[in-house]
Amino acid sequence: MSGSGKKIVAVSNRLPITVKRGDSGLEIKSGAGGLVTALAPVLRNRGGTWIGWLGHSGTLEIEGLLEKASIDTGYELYPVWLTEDEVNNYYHGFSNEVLWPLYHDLQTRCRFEPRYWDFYLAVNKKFAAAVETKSTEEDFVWVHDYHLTHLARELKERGVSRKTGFFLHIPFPTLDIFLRLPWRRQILEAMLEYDLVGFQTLRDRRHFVQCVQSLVPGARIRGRGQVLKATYRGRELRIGTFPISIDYRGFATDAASEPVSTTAWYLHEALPERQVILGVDRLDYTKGIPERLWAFETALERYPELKEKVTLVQVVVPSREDVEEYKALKAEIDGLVGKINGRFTSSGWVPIHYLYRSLDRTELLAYYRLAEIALVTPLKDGMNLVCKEYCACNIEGKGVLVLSEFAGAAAQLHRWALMVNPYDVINVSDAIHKAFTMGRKERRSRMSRMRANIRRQDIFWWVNSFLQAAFSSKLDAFPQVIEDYIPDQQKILVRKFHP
């Protein structure tokens, strides 16, 4: 499905699908997460390509499944195959035991194993080879996140000329924390090989600039505003701030649909005469789920009027279940939920409804519609799109957003959300009570302003601002694709490109 003409080639650690062996053989399902939510509407029907790992070691005979999945998604899917050693050392090792905790200010969780670094470089070479195969000099190669900081450097090592951009979806640490990384200078120099380096917030960009100025001799950075200019080793690049967003119109439209409205009504019937507080998180120690549960327990202690009048629906999406640290986190969450429910449950009322599973889109949007209060309280987060999805789906304008100061979204929404320090259980419990007692007029005023902000700076605004900074081009420069099919064969006949 590569088509012709200029296209966006997205490169990330994971493809936006998962492959699992079911009762009837191999099955492909849509992936989850902020990057999939953000990028899928952009690539769809534009002849784009997404390069990534399928999420397991080894290879599978799935060419036919991938072809069908590419048709279904509207863009080509191209897998990079990793061995078990590469998965253990590049993904579980360097990416998730070094960079992930370090970039989230949790350096005590880091394991600086030298072999991790060697595998990290080797896998970045694999991805560079895939980019060389699936792109042309006319394409824009958009690399995503901390797993692939070295891809632009590896392309140049191969003599491959491409326009490249890198976007970091997670926070970038301060200089004093980044200094602990044994490969600190190599990471910075590799990032400076891109034509554009993007961050979620001004804070993250400031931290990166400080690290470059302190650790990379010869690098010069100048300018002000959203995009800075830098020179290094005789070439110029740009460093910008681009807060990622969502397909606002898609979420708002789907939230108003009959299936979502019906599901929300049934959920409401099961939780009558009380305000629903919603938390939706992937299982991860950066999300602050235990701290949130402690804060909710504290709120019930300090404000008895909340009893039987609120219900916390906490959704935890399984993640990295084979990692001991995540097993321990789940056990902690399970224990806290049991303890709080055992302590406060009364006839007809259970304080916490705990769902440890993924929700399909209809059910998720129904919970967004249902909830009067959303608790988005990560200990540290690059952006956090849950809060934006919640606002987009809050079409009645009745919701209150309680938001962590340490989420990237705080830079955009702090004037209208109730801002909290997730480490301060008293502060969060007070915010829960304030949200519970907030009047309809104030709720509508705060929510309407957040929705307007997210609608204005949606996912297409994000892409346009990034492409404009990269090479003075917008999404319109990448042609729309119309596909004609033979219905009985489901094969593409014609791909027509329209500007």
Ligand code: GDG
Second form
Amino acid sequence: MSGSGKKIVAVSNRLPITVKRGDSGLEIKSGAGGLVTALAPVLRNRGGTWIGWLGHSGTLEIEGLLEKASIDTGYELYPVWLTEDEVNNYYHGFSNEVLWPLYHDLQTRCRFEPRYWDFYLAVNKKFAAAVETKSTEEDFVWVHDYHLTHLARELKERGVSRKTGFFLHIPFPTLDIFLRLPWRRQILEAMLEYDLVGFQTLRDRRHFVQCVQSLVPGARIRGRGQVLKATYRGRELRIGTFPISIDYRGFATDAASEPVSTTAWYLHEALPERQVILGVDRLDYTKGIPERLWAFETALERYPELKEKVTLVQVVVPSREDVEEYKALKAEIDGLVGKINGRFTSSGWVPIHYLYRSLDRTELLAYYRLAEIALVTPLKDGMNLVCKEYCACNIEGKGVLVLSEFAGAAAQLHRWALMVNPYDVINVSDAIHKAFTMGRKERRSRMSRMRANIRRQDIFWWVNSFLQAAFSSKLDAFPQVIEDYIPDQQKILVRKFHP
Ligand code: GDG
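Having seen the form predicted on its own, please provide the structure of the form predicted in complex with this ligand.
The next block holds the full complex; its first chain is the one shown before.
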């Protein structure tokens, strides 16, 4: 891998750990997400550090535990402490009430509160101070996500010189939407202070480039392919596309394990002679859960043969439950599930099984493995890892993926998934019916191609290509094929870049 030997300092809003109070006091558990799986070996091998907030206010007790956890993980975990005001204004405020809805095209949900911005800058400064403490000039600082767009700029303000990369996990909006942001110029200019800026898809990068070209005088962007070059204020930076993925082999191997196989068998036995349709989402208005329930109801109305033959298992993982908007969303989902079940339930058949909790890994993988159909229909999503995990776990190749055109994953999977507009309930209901009636041969053929695609560009490929883009001296060292997807064109626009 290029840049080998350089120590990596990963920075994200949250540290990749969970802190819980157990019988013997506070306990720290390492996070199990794909990003941790991929970055952990890189950090371990190079002696890295991960900087982030713990998710709540800290105590001395936690500091001691973190030291121990750092020894266990093989890399250092370094906490940034935030005050209650900072959490409210930087995290709940600017990050979750401004950037999150705006970047998901839901500008009417934004609250452009000027106070949020001041706190956002102050917390980015705090993170920059932590980076200064925990890194040297030789290290590579890899910053994750929209909470920390100003980190490179704040480092420069402190006179700290570091090589920096930034990856945006969520979408980047079109110019028309981005223009609403009162701090639009500041955000773009701050992003241009990184040495490498990465996006999930060509769509997001195209939007970013258009915003920069329209709003930042003096910035020049050129080139084609996976990684572009830009110049701004006399320095050069790179702007690339790196679709994030999962630990494919880890998921496929675990899905075939004895505990997952047994759990899958028992769960499906309880739903005999039925096709299971699966939805798995964090409680969030971007995931399109009410729209999906409405589409499922429409499918039962339009295709009566589905009755008693399908069960929708909808898992909703609690998230941001203390926020009013999320409470309202939860109430809406509860109401819709009740209404649809009340309307269609018959003796021995309940159309929707609704699980409002987080599943453990064995149960989650069992559902992925047993479901004949996955409904992944976000209104907008940076990538969406659930659809990739579903394919990786579908070891029998019997599953059909129904996928939103507005998920980043559409660019890679659109040829073999059933693509839908999540706002079009008729379209989604037709796709449910098409998936239900799809023969075994077609299912296998589509699923095996999706699996091959995800296996080829897995999470380790993603880490490597980001680091390669940060370090390689020549950009023609980039032989990657990255595809673009624009829905409903006469001819689907597919751009391939070859060496
Ligand atoms: C952001 C972007 C982008 C879900 N339910 C359970 C559970 N999960 C895990 C899944 C998956 C993860 O949560 C969800 O990942 P997504 O990618 O679908 O969505 P976000 O959380 O919104 O993530 C997104 C991602 O960043 C990465 O760049 O793809 O677009 O919004 O890994 O497995 N895990 C367990 N139990 C559950 O019930 N254990």
